[in-house]
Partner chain sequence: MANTKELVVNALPSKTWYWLKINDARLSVPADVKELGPSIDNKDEHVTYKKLSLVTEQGEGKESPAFWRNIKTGAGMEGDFITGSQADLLIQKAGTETKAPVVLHYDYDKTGAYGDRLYLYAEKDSTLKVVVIAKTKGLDISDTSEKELNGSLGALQTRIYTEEGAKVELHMLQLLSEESVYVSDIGGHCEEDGAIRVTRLELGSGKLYAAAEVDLVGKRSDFTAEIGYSARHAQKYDMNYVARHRGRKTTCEMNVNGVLWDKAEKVFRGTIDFICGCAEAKGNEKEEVLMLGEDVINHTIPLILCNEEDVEGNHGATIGELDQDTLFYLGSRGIDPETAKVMVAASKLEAVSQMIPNGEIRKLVDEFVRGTTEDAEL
Amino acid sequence: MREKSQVDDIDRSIYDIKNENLDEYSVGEGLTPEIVRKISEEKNDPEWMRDFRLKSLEVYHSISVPDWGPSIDGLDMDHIVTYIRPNTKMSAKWSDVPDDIKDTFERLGIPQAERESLAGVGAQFDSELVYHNVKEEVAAQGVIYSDLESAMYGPYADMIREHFMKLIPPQDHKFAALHGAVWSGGSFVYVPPGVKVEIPLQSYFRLNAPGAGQFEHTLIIVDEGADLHFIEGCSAPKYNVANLHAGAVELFVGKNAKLRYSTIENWSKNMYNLNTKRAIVEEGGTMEWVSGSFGSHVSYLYPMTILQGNDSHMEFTGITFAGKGQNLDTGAKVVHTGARTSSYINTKSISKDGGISTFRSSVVIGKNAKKSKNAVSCQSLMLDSISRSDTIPAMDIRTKDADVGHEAKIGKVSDDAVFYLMSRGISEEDARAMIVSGFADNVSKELPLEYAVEMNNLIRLEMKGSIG
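May I have this chain by itself in the form predicted on its own?
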């Protein structure tokens, strides 16, 4: 456990700590069976989950860190706190959330967005959800939107056990195993057959503690013929020590169902974002990803879709902005196993002030995925001569009866376009920001208005070098 003398480098005010040590709020650094058992005890896990955590820890210690992608040498897991409990319990009433936590989220637009345009909101602060609510008319449709931990003891307990980390098994990679051992918080969503949720649900994650990790787990099941839009937002303040985000997202899209999963990430630039997201789609189903990445020191982020059912479909639309000190390795993966499946990956990246942006795509078309189609388009915009942009596509096609294409383009901001805008009375800084915002329009137009505005504001801040 961390004693008071061991936290000299931590701004204690962040924890709102009233006693003399952190034991009530964190379970210490490092990864040992004792720490994992302590987390399991804090979470009041059922026995099967405690055993799952301990087995995941064994896997974590048995496999190596990935030997590709950006270096994560600056991440010392022996000094990452894996569980921090805010000084509050979860509430369904915003007025009951402590003022310091409430003020943090209100500055980020929570719960204003809920009142104006969302069907429900979950807000996680460090390792715990502090607020969770769903509108009555949505609940009346039979939609379940709950924190995952509570749901494990409800009528959907068997469904959660059946699906939990089946798409992302701990053996998949080292940080999936880490997640399986220390996961905390996150949401469970179940949409019954035929139900169409007309307005989005949202979950927002705030990692506020220095030297800590956040490991939320999102599990969404959209049953046959149902329709859902889920929005995820992430942020953290900047500290001079490394933080880690290793969450997991598992999405199950039923027959003729549709799920759109939108993410806007604004992590600080001391963050290692090693998140894993995966979806599986049944016959006639549709999976849509909309992704905006604007923060973190290093990112490994490649949402994956398995098009299992015949005639299923996937679209991925993403934008990544790598500024000074950032090495963002992002992209998308798709596996076609059903016949007549289709997928479209459209990504754009921006690099500035020496930032490094790498796009990776992986397209697999199995031998039974006949008459399937895939198209990959990636465009990169470099704003100076010291930045870097790379495209690394991979394709594994196992049937001749498929249509597959890939295109890539790297360019820079046109001086003529900047001059034209300046001739209309716009400053050079604003002109360049307008051009970059236009470049990212394919993502912003896919978001609800208030989130599109937020994304464009993030781009403008990045252009001014004001983030993190």
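Residue numbers count along the first chain shown, from 1. Here, rigid core means the biggest group of C-alpha atoms that superpose within 1.5 Å across both forms. Here the structure is a predicted model, which means the values were calculated and not measured. Compared with the form predicted in complex with its partner chain:
V65 is not among the residues whose C-alpha shifts by 2 Å or more between the two forms once the rigid core is aligned; its shift stays under 2 Å.
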Second form
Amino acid sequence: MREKSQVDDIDRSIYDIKNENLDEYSVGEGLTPEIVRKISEEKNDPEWMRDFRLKSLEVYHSISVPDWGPSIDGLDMDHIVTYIRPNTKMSAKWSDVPDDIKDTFERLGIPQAERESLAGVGAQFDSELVYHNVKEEVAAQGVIYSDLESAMYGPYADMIREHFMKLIPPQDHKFAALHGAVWSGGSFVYVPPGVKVEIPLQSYFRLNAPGAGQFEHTLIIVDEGADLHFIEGCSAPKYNVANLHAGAVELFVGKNAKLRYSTIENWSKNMYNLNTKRAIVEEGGTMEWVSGSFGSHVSYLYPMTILQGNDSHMEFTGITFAGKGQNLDTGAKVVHTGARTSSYINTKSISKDGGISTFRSSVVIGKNAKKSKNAVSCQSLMLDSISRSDTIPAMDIRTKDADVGHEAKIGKVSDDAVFYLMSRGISEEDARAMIVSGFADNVSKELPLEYAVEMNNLIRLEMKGSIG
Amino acid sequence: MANTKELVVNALPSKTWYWLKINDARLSVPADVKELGPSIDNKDEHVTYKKLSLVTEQGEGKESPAFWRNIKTGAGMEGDFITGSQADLLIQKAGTETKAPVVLHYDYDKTGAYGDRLYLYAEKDSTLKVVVIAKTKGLDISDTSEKELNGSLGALQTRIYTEEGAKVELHMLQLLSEESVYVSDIGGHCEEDGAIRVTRLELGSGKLYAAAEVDLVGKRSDFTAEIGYSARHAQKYDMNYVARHRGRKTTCEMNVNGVLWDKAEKVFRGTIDFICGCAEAKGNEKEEVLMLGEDVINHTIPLILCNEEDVEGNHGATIGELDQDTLFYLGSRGIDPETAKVMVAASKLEAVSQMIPNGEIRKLVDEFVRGTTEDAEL
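Let me have the form predicted in complex with its partner chain next, following on from the form predicted on its own.
Below is the entire complex, every chain and molecule, led by the chain shown above.
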């Protein structure tokens, strides 16, 4: 009997470390104006922010749950704790972080990465940042990398107020409104004009508490002619209750500036990942997204770019791996409003063991986006017939002066390719493993070496099975 | 408004963001839509022609209304709004082939609301060929002036069933006045080795709702759609095509070629649905949109839904003006860019009309192309 080779699930044991009794304060389950006020008090919000939170809560209650994507029936907001403070204050010294928390991040490789390849690191544990540091030479260039809350009281207070939730208004969708009401933690980055940050900054988000939500807000402003690579990582241990991630990422890319935003998302499989990411790009600017989605029970994730400035450019490179019990609805959105703007979306998705992967995209080219170009390429690999893979791309083109191309392919591991490799002496098992790993190359080659290795670890695909 | 019904038609099989406004289309129709009844030319000796009563539930198999109701159509349940009491049923005898296509003319008045049902049945190993010409009576094709909707409606619901090894070729030309709304909805079912081939040219009507859904149930069954369209002035075309692969080794090919002029607007939804069990199925979908007007709007949403590992699905879309290489090539032969664009637009429609084995259609398309291209303002 011939048994088919099999691609195993991602080995998650390193991410499933659970820390107990590390939390000092929690607002309790549910979502009420009182809870929102408590969070606001905890955060020592300025008055405008408190009002903003309460207004967002009203908006949240007025918007219905989306019915076009994966079901989120298992998410009961009455049983989600929206704010949990760990038993430590934020520190710029790694030695000041409590041992248990430090140990978790050590195992995830964060401090080592900071020493070897990062210009700065932020580490968030549940609702609060526990560590934030930026290298002296980077700080000396005028680069600001801090937690968002303290930045709100510093010299950048007006800048934050001017930009906070302007790209992602609470009215945008239900979980943007939820974020506006209960957001906590996250980072603020400002790169001054002309400054090129040679090595990346990274924020790592760890959600440790069962039944909790994480709502960090990342606000990055890359000023004219500046250049930044920002990396975001996230993970959580698996629990039997639903956890929720509804973060927001707002990116402002200035004239002729460049921002690369890389994410390796590996939330646990009880996580509802309802994250919103959006960038606006000014004249001649470039926005690059690199996105790997491996975790979560349910994901809604479609980074959006508004190419507002003439000659601005966007590239999105993504991979999604949906295994057992996962329904990952991912993709990208781009809106061209400036002339001669260009965008390229290149995604891969893998479905196995009953996993559901959906690629969803929208390309909007406005009437004034003359001579704009867009290309979308999405490829899906089905590893068995109990899984599902859908592609749902939409194009809305409002000028004749555009050049839009789209291609999508769906299929299985090619028998011809397996045969070719086997004819070179490679076993069927290894041949299939090579093809599946190679399929993910579009993302791994876009990451710095250390992170490509991390990603490859994440998708360590053990090929098993007897042949014959 | 009294005496009208508001309907939701052409729904996308899997919804996406509401803000894109392409999940479905809204259609307002009069509460009473009378039958027009086609005039039929080229009757074939191997084809049986019947009027099937939809009022009683009598009859068996293909001669019962229930048999046909089970075939889903692309417009969806609400697209079944026609209030008439009968359907035209054409049955191709087993093992035979239509010599020259049977031609059905639907000539609509300039006012009024008319709707018909057409059921096509191909018995085992037969081939039924049908041409449908839908147009407004007395339409002056050379009159290219812009017109506003006047409340008139034409509708045709076509349901197709192919037995084992049978094939139905359906060629459709739509040339209604811009004052009219036209709804053309197809549903199909293919048994083993059955095939449905649809060729459509959409050239008229102020608003068009065109749809098709074909259920590829039998092994090796096939659905091919060759669609050409031209929309000008403020015409709005809304199209929804779905191929559902259920049987093993089923195939589908959807090719869509269109031209948008002036401020015309178009939505094309095309779905290839691989259902678990359709191993070795293949589906391809391709759309090319030539945008020639300053204010045109194009929506394209090509879906692949896949619940089977062993399949191949592809879709591609190219949207924009004429590419620079073609312009350069034609320019090097002394053809200016504006003329080149008109030539290519005309060739897109002619390429589809050439697939239709009917001289009358080709003549009408030639006349239409001449009028449109001479009037073109680029």
